[in-house]
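Single chain ahead, written as C-alpha cells, the form predicted alone.
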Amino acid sequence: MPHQNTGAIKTVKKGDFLMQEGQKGDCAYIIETGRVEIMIRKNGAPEIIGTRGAGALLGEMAMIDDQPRTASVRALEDCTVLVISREDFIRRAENADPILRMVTKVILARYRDMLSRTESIAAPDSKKTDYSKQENDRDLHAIAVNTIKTFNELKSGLENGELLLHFQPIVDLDGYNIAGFEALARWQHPEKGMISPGVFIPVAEESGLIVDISRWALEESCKAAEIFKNITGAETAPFISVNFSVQDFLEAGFFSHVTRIIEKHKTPPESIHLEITESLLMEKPHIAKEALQQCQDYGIEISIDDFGTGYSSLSYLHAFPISTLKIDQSFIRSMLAQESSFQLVKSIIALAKNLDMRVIAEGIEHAEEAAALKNLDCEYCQGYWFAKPQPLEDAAALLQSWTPPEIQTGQKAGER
C-alpha cells in the first residue's frame, strides 16, 4: 500500500475494500461521505459485524499498536475518506503525557488479546502475537511510573514547603542598576537534593499541578516585593517577573486569582510582571488575549520569554498587550561570534523599539555581551555575569549591597 499523508482525501468505489484483514495498518481513516461494512473471518468464513457512515473513525487500532488489521472494510456505496498517517500520529503521540501513552498501549494490547481468544482472526497456522511485549514496554513503563512518582512527590513537596523561589536580577543597562528580578521555582527534595526544573516543571504542566505552583510563586513573589521595596524605597522598588503557563490561563477565574493574591499582600500591580511563552499565545489566543488584557488594564506588565525560539509570529506582537520581549540566551551567546545572530538580536531590539516595547536580553555571561547590547540600545539584561539565581535572603543582600559593574574592565557586580 503506498504511503499516505495526513489530510489526503481517498476515494473508494462501491464494492471495493478500504482495508483488509491481516494487512499492515499504516494509517487510519475518517469517513467523509458514504457508508461501509465491517467484516471479520470467523470459523474460516467472512462475517459482517457492523456498518459505519460519515464521521466514523476506522483502522485506528492497527495504526496505533503497529499490528495487522483485525477486520476488513468494504464500501457499500461510493465513499470519500480522510487519511490520518501513522507518521503524523506517532509524532503527536510522542509529545503526549507518558502515562496516557502507557495506558493506551495497555488497553489496546488487552483488547487485541481478547479478540484473539474469542475470534479466529488469524489463520490457524499463524504465530500468535506476543501482546505481553507491548504491555510490558520497559522504557515507556519506566517513564510513566517515574512520572507518577514525581507528581506525587512534587504535590507533597509543595504542601510541605520543599519548593522555593530563586531570584535572578534583571539589570538596567543605562546605569547598571537592578531594575527587577525573575522568580524561578526550585525544588529542594529532602532525600534527592535539588531537583532540576527541567524535571519537575513538565510533570507539573502535564498533571495540572502547575496551576497551584504558579499561585504559590505569585504569593511568594508578592512577599519578596515587599522586602525589596523596604530595601530600596517605593520609588525605586524592583519589579518581579513571575512565570505562567498555558494551564494557568485555562483555569477558570485566572485573573481573579491573580488580583486576589496581589491585593491580599497590598502589592502594587506594577511590581509584578507576568512572564509567558510564545506557545501560549498561539495555542489559546482568545483565552490568552482576554486574560492578558485584563492584567494589563489592572497595571500588570506582560513579558514574552525566549523570544525567537518558538512561533515568532509578528502578528501577535500587535494583537496582544505585550510590554517586554526577552531575547533567548541562545542568540546572545552566539551574537559576538556569528554575524547572523548579531543581526537578529539587533533586529529584535529595533522591532521592539518601533512597537514601544522594552527588551531584556537573557544569558549574559561576559562583559563584552553587555557592552554590545548597550550599544544596540537594549534596556535590560540578565545572566550569570551579573548574578546567578539565588534564594530570597541572598537576593535581598545583593540588592542592599549592589555596586554597578564596570563593563569596560569586565569587573562583575560586587567585585572590588
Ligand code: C2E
Given for the second form:
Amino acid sequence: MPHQNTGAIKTVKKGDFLMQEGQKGDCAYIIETGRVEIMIRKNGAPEIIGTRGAGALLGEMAMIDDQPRTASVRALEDCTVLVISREDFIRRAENADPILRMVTKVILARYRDMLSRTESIAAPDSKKTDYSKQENDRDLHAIAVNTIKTFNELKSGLENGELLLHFQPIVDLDGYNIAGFEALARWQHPEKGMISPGVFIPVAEESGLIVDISRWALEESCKAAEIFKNITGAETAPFISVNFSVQDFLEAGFFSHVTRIIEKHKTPPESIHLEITESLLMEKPHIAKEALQQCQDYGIEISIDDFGTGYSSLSYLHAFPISTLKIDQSFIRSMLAQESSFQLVKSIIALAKNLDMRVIAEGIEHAEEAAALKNLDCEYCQGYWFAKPQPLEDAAALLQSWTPPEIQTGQKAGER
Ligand code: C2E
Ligand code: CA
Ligand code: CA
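Take the protein just shown as the form predicted alone and give its structure as the form predicted together with the named molecule.
What follows is the whole complex; the chain from before opens it.
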C-alpha cells in the first residue's frame, strides 16, 4: 500500500473496500462525503455491524498501535475521505502530555481486548480466541494506575528534592586508584523509603520525565565533580559518568541543555562521561551520531553501558564516537565458572583495545574476578568488592582516604 500523507483526500468507489479486516493499516480516515458499511467476520462469514456517514472517524486503532484492522469498511456510494497518517499521528503523540499518552495506550489496549472477546464468544473456534486476555485487561489496568501514581509522586519528588545521587568508584587496575565515579540515581520517598532506580527509571522513561531527571543528574554530577577536584587537585580529578536514556537524545536542544549546565558550573567537559546503551545507536542512528559527535567535539566522552547484552551487530561501533565499553556485569558474574563467559570478556577487552577504546568491567564482587580481569589486561573495574554506590559525602571521604586494595591477598581498600 503506498504511503498516504495526512490531509490527502482519497476517493473510494461504490462497492470498493476502504480497509479490510486483518490487513495492516498505516492511517485513519474521516469521511468527507458518502456512506460506508462496517463489517466483521462472525463464524467465518462477514456480518454488517453498522453504517457511517460524513464526519465519522474510521481505522483509528490500527493507526495507533500498528495491529491489523479489526473490521472491514466498504463504500455504499462513491465516497471521499480525509487521511490521517500513522507516522504523523505518532509524531504528534510523542510531543503530547505524558499522562495523555499513557492513558491513550491503555484505553486502546482495553478496547482491542474487548473486541477480541466479543469475537471469541461469537466464534468460539476463531483463531484469535484468547480468554486469558480478560486477566491481561485487569493487569493492564493495575499497571496503568500504578504507573500514573508513581509518575505523579516522582514528578513532585523531583521538585521536592527527594532524588539524590549515589557515587560508585571506577578503579584503574594499574595502580588501583579511583579514576572516576558512576552517578546512580536514588529516590528517598518520604513514606516508602529508598526506592531503587530499577523501579522508577522505567516509569520516568515511559512518561518522558527522564529528560528532567537526566538534567538534574548532570547538574548534581557537575557539583560533585567540583568537590572531588578539590580533594585530588585538578590533575588527577576523577571523571563522573552520568546515565542518559534514549529519550534525552530525542529532545530538541539536547546538546545546548548539556553545555548550558556544564558551563553554569564551570565543569571541565572532560570530567563528564555520558553512559548510554546500545539501543540508542540502533534505534536512532542518525540522531545519535549527530548528538554524540557534538558531545565528543565539546570534550565529553561517551561510554556504552551493559555492552554485550544488546544487539549482536558490531558494525556500529566504529561508526559512532565512542570512548569506552562497559562490560555487563552478567558476564563478570559467570566468567570464572563458565569458559564461554570468560572468552567473551576476553574478546570484548581485545575488541576495545583494537578500536582504541577504554574498557570498564562492571559488577566485580570478588578479588579473584579483579585478578582475572587484570591478567586479561582490562583497564578499569567497578563493583561492590571495590566499593558500593554511596552518598556524595561518603564517596568524597572514600576518595580522601583511599588506600589501594590488594587483589592478590583479597585485602579491600581501607582495610589496612
Ligand atoms: P547500570 O547503569 O548498569 O548501573 C550499574 C548497576 O549495578 C547499579 O545498580 C549498581 O548499584 C549495580 N552494581 C554495581 N556494582 C555491583 C556489583 O558488584 N554487584 C551487583 N550485583 N550490582 C552492582 P542501580 O544503582 O540499582 O541502578 C540500576 C540501573 O538503573 C542502572 O544500571 C541504570 O540503568 C539505571 N539508572 C540508575 N541511575 C540512573 C540515572 O540517573 N539515569 C538513568 N537514565 N538511568 C539510571
Ligand atoms: Ca550505567
Ligand atoms: Ca551497566
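Numbering follows the first chain given and starts at 1. Worth saying up front: this structure is predicted, and the values here are computed from it rather than measured. So that the term is clear: the rigid core is the largest set of C-alpha atoms that superpose within 1.5 Å between two forms.
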After fitting the core, L399 CA displacement of 2 Å or more between the two forms: no
C-alpha of M357 off by 2 Å or more between the two forms on rigid core: no
